[in-house]
Amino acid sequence: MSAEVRPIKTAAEQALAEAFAARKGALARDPLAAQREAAFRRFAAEGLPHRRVEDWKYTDLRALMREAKPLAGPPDTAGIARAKNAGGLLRVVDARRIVLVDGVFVPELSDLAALEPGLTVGSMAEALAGADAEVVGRVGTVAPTDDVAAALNTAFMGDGVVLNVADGVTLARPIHLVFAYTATVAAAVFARSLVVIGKRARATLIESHEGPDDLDYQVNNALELSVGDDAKVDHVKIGTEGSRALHISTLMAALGARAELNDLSFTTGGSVVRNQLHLRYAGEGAAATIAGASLIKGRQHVDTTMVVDHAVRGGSSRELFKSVLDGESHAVFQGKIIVRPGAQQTDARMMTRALLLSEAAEADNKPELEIFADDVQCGHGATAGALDQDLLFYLKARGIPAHEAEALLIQAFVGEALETIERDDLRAALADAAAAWLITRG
């Protein structure tokens, strides 16, 4: 007779079941409490993912995340006070500003004066407590994913943003989606978002979210994106969290007929980053370009992992990722790309390219190819490196330091995955943003 072997549950896994616990009582009145149920059922069949589970094998959570915080409260006016100039990084870029301070939407603090005809910004939290149709049908559908942390934010979700954009509708201004911790205690945020983009609707949406260097705050953020037919939408998120942050970021993102998404996430902050992007073809002739650029050092860890669900015919992908890496850095990339069975003529092509900058950086590069159609233009790569000795010869040979000389080829590295942003003032911001993590560098 054998007898059942029951892992032993860790510290931070005994916590996020007694919060779950606690809330029990309110899930009673919560439309979503089934959904929310079975998610937590599932985390914690699972716990939290370890270097035995594949897609995890590179962060191993279970040990880089040794305790759960508590769950944030709500802001108090100080708090909010605080937040009244975060995103500055993107002060030269005229957007429309939705704050959102400890995962809780702040109406006093966003720009909600004269909304375009057919944009309509809400409160999740507000949307749920109402029971809104429209908001609980959507919510987990839009690209469903069993990932275990994704499933912890569904299941500990409180507030976030409800976009939605009407069919035909083009906003003049970009959206940017604040995400600013202030509070002084570390504590965790489960934030939820959902962004409907109508049918020939052209957006763009930026996230950025920012924290102090004191605290060891932890965020599971969750993003679901339902793109229309023949919509277009420019999808950036800024990372310059916290130096001591826990970071987790999910991309839900679904795309109709000819529909067309531009994304790109430039990370430069935080102490553990997993940036997650679940992107499903829902609609024929779809196209996305995905790109990345990670600027890291010290003992900074950011993963990103990415699925590209090609499950019907005529779609193209690329992805371009980037990553810097000095001090004792790690840099993960994780790249599948899938093509279903009937997706035919589907053209999918995917790089990713790691500059070392010190002996003890790390980077692990997995691209990976599921191919079940034979009419398909599919292709992956990968490369690491330290910097072109003959070009730093070059440059230093016509009279630039070598410091300058070092800081030019990294520019260089990085802005090929930055040229894919469209916008002028949001390309510069972000080049800006990089030649100020070369500054702190040294």
The other form holds:
Amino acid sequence: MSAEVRPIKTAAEQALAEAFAARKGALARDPLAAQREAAFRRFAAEGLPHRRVEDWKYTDLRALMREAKPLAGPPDTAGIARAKNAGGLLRVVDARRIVLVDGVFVPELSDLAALEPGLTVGSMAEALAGADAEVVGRVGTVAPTDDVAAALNTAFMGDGVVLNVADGVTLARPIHLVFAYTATVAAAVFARSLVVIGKRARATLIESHEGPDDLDYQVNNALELSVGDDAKVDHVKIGTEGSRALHISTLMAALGARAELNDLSFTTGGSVVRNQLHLRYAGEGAAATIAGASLIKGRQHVDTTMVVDHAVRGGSSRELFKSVLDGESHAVFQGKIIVRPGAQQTDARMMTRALLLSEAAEADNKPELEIFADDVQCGHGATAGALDQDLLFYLKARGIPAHEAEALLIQAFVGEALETIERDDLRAALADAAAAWLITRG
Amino acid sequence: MPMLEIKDLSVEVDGRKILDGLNLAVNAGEVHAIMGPNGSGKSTLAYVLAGKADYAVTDGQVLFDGEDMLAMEPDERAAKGLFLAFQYPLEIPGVATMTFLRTALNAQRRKRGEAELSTPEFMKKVREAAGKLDIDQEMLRRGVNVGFSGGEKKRNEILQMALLEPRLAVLDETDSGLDIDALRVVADGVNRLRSPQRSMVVITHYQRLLNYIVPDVVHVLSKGRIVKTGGKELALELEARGYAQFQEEAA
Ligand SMILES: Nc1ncnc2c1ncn2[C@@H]1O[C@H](COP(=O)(O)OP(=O)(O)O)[C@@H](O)[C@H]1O
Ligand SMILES: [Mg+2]
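Next up, can you give the form predicted in complex with the partner chain of this protein, since the form predicted on its own came first?
Okay, now the whole complex, with that chain kicking things off.
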């Protein structure tokens, strides 16, 4: 047995190394320079993750990311104009829109008027330029992960949103972070956001990601979300990237004592999508519901990989992931639940279901339980299968044509995941998006 | 011309012959009962009429208003006026009963070239029909048949029939699993729909239902074919003497 020899760098790895070297000068006074250096060294040592890296087993980034696109420049006026109607999927939801164009926070497109008392919204780039001690001290600490894609985000991130909700504040209106890719050439966008929800605060945070079809742009987005003691956060991420986009997103979240997180990711867009979640239970008795709904077709590849780290006692976690797969699409679910020695009375359950609409579609599922406490309840389950022919017959026997009958059953399948969303308007908007997907399915 | 005409129908499942040269003709306005022991092919006949895929028709014909029904998709048959009340109604989690009823009704109307019902029109129709069958509004908001008792599922089948107003209804053991009160509610629901333009095929294992839904003609099905046909008194004879005599005749 010999230690694995680091192979010759791929073109993409080489390009990333050059890009980082080129940025060094600009980052000389960056307060995170040391953190970025360390993150880049981590990438340099590992290279792009490939199929022999367990966490990336089904998403061989070395093969899927043949080239690293140049870093996107700041958006021009035309790009900003194109972003004006981004996030339209949520038209019906009265939310405060915060718009990021090609990874850059754009105040003139954002709704920053009459911020509720206790809510602050700002730019990550500005916070770093101004060496904002609060932000600098927090970035990279909320739920640290040594994942290489997250490391690349740390190394390259330029801008993002810094959002604070003070203790005890309830935001009636959801916040909608609109991420729009508008450049007309393929580039790479690295945005990093930090959201801190104070104790006993309540907020709904929506993210949507979109961009043009037929352009092979690359997005590596990261969000750190700190949920204070007794706070409650609803977080919905909508992935409607363009047809050739590579989208990697990392959510690093920490839950304070008795905090509640209700998280859902909804994905229909992108060529290769990797949604990763690192959830840390920092305070006792916190509860999280993590749901997902993906509707994909063609050769789309959507990988959901999560680590739920029950580090303290009395936490509960519920995962429910639903994928609808048509064409030759591929869904991956990797869910690791860690229950650390002190985390007694943890209650963790994970369920994934794949609905295969075509023979060529594929769903991979890899649950992992690492349990080091004895008084816990943990479980996982997975199913994959086609539409139930008997149910289809029942619907058809009532006069419902085959295609409409299938659509009803698919919507019902996805609906179970969408049920976890509390707000009616948001749930309805996503149900409509699922219905729209069914129409494009043909 | 009979509304429904089945000629020499033979059907196989997994290579096994279940229906074996079955003949049946039902005229408009008639109610026919089909009685037979378990496993004689009653549900198979019902499913073949409705168009379920697992059954291979190896011989014979089914004509609905003179048209070849076997060539039609299940939804086309429904739009033409066929309705099957399932012996075992299925649960459809996540599809609200209201959505299901409305989708079905409007799909049929569209196919027939009729206008879809508006929401108020539809709601009124459902409320009336549900009220007569003791089905409360809360049940209609649930997923189709989800959490319904056996009797509630059967009543829900009759509700669907009342809304869809078929011209030919096939009821597959709608009486099984019902207590006497529920049986009455269901039978009343069926009787309200009797009309000179509407035909019914009532499949049952027991004579009991036929006290409430009085048939014009009774057939005995055994080993995949009709072995005896008579009036409503035939049902009483079966009740008294059992199926054994007919099974021998068929053999
Ligand atoms: N889908 C099926 N697959 C296999 N066998 C079937 C199927 N449907 C019916 N059969 C068989 O056909 C015969 C008749 O069944 P069925 O039509 O359900 O009778 P009945 O309704 O009169 O009780 C039985 O032997 C049954 O096992
Ligand atoms: Mg039967």
